[in-house]
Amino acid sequence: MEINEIKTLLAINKIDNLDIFFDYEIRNLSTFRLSGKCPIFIIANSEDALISLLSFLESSGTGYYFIGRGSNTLIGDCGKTVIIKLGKKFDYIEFNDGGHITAGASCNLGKFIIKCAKNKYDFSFLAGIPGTVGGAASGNCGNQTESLCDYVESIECLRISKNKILKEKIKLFKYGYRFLKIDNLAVITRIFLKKDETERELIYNNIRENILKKKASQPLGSFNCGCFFKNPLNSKKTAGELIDSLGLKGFSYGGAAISIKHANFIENYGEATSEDIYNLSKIIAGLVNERFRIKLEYEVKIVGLEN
């Protein structure tokens, strides 16, 4: 089916609890801050609206992807693919006894963080990453010792099967660095946690330190997508060590740029395109496996690129 036949469609067979944007703008949805237009751009306020919305995209064939502050996402020419972003009605905390601990998926992770730290719960290992709750658990974000996941208990989610839109709870799912393995998950909707009280100022000490560390070392006032590829496994040295290495710091191509304070991060210095930086990540992918024989996977995701 053509968008302009699903933009009809859409705006014919109305869904409440809906906002429906067509040609938006792509700088409004990722951290790249380019220039472009997705073709459909939807906000989902209820659960009920997000079901029927997924049904009507999975039976008329249309491709879709879920973003959050899409601080770790690359969009380019999105053709028939609709962009899906969960609404007010995701964005919750809730505390109960015993360490447990229920957040919305769109939940804003810092808000998260400072949250659960007022009611004595330690997630300062994620301080100063951006992005929501549920994109923060789809790629298990963390650092060399803990990961989010670690403490996850189980995961409400939509899945597909046979076309139809399963809303479950899952307690048994698979996750290592950078990955969380549920099959066929559409989205995940909010995320139920359990960790141990810790000492409110000690919390808000680490906080402050990991922030420090990240500005120290991070370009966290450029447009960018934080770390573009990840550590591999088979190395001693981090993605961005290898590409350091090489002497790529600077090294530019079009309005895109490999940072000069941390070489896994790729900078919109100007006019960027998303074909800039997607040409760019290859170039490094390409050189990194050229010298030491290592290919280099993306943490950034790729939307209406090939991959």
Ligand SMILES: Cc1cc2nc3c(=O)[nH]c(=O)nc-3n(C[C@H](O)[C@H](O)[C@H](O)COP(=O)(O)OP(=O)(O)OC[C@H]3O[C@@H](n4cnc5c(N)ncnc54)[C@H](O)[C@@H]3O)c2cc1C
Contents of the next structure:
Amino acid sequence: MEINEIKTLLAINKIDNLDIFFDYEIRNLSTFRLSGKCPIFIIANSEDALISLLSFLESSGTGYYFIGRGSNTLIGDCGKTVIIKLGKKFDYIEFNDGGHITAGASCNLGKFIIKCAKNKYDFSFLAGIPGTVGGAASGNCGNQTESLCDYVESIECLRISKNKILKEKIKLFKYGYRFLKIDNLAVITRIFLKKDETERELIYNNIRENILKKKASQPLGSFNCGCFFKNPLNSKKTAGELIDSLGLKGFSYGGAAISIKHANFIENYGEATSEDIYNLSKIIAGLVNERFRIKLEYEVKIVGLEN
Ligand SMILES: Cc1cc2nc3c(=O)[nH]c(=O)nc-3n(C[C@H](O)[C@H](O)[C@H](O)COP(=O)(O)OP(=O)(O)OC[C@H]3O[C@@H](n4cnc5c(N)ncnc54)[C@H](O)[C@@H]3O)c2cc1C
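Mind giving me the form predicted together with the named molecule, seeing as the form predicted alone was just shown?
Complete assembly follows, chain above in first position.
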């Protein structure tokens, strides 16, 4: 089906609680702040709306991509891919007895950390990381020693099976360094966590300390999507150290450059296109492979660019 047909069908088959935007600026969808447009961007404001939308997209064979804050996503030419975001209905956090926490997938990660701290739960290892709870769970966000999924007991999600949309609560799932694996996952709608209580002041101190550490070592104020590559498991050096050892800090391609502060960050320092970022990433990966025989894997998720 052509993109204009999909647009027309979406406009005709009005599904309640969906905000639909045509030719939407992608600079508003990712922290890379790149220029360009995606043909269809939809905010789903209820679970029923989400299920109806997914049923329509699945039955019409239309591709889709869920985005949270876009702090780990490089968006290129979306073509016929519909970009979907969960709206305010999925933005909540609840605290129950026994250290049980429930968070909606569109809850802002910073808000999540602070609300947890107020309730004596320490998620300070996530401090300074932009994103949503759904995005963070999907990539098992964290630091070198802790990650979000370490504390996730179950995940409520929509899965696709034989073109049917199933709402499920998954207790057994695989996760590891920057990944979560749930077969046929369409979207995470909320997560259930368990954490022991800690002293509040201690958590606030940890948050402050972690933000200061991040500010000192990462370009938090520029347009980027965090670490571009995963740290290779077959090397003692991190991806950043490998790239830095090639003297690549500051190296630029079009409007994209390798951060002076952290060699694993690619920045849009001006009018970078998604292709500039993508091509620069290919150059980096090529040089690292040539020099060290190590194949860097993307940590950033890439939509609409060949990879
Ligand atoms: C300055 C900076 C520092 C960072 N530091 C860190 C760090 O220390 N550690 C770290 O782990 N990350 C870091 N990141 C990366 C990023 O912030 C995290 O990965 C974050 O959790 C991504 O959340 P998001 O909502 O922005 O995800 P998005 O970029 O929107 O999406 C990321 C992935 O999650 C999927 N996704 C999003 N929402 C859902 C959903 N509801 N259901 C299913 N899938 C979904 C997307 O399809 C995509 O595959 C950093 C980024 C920046 C810009």
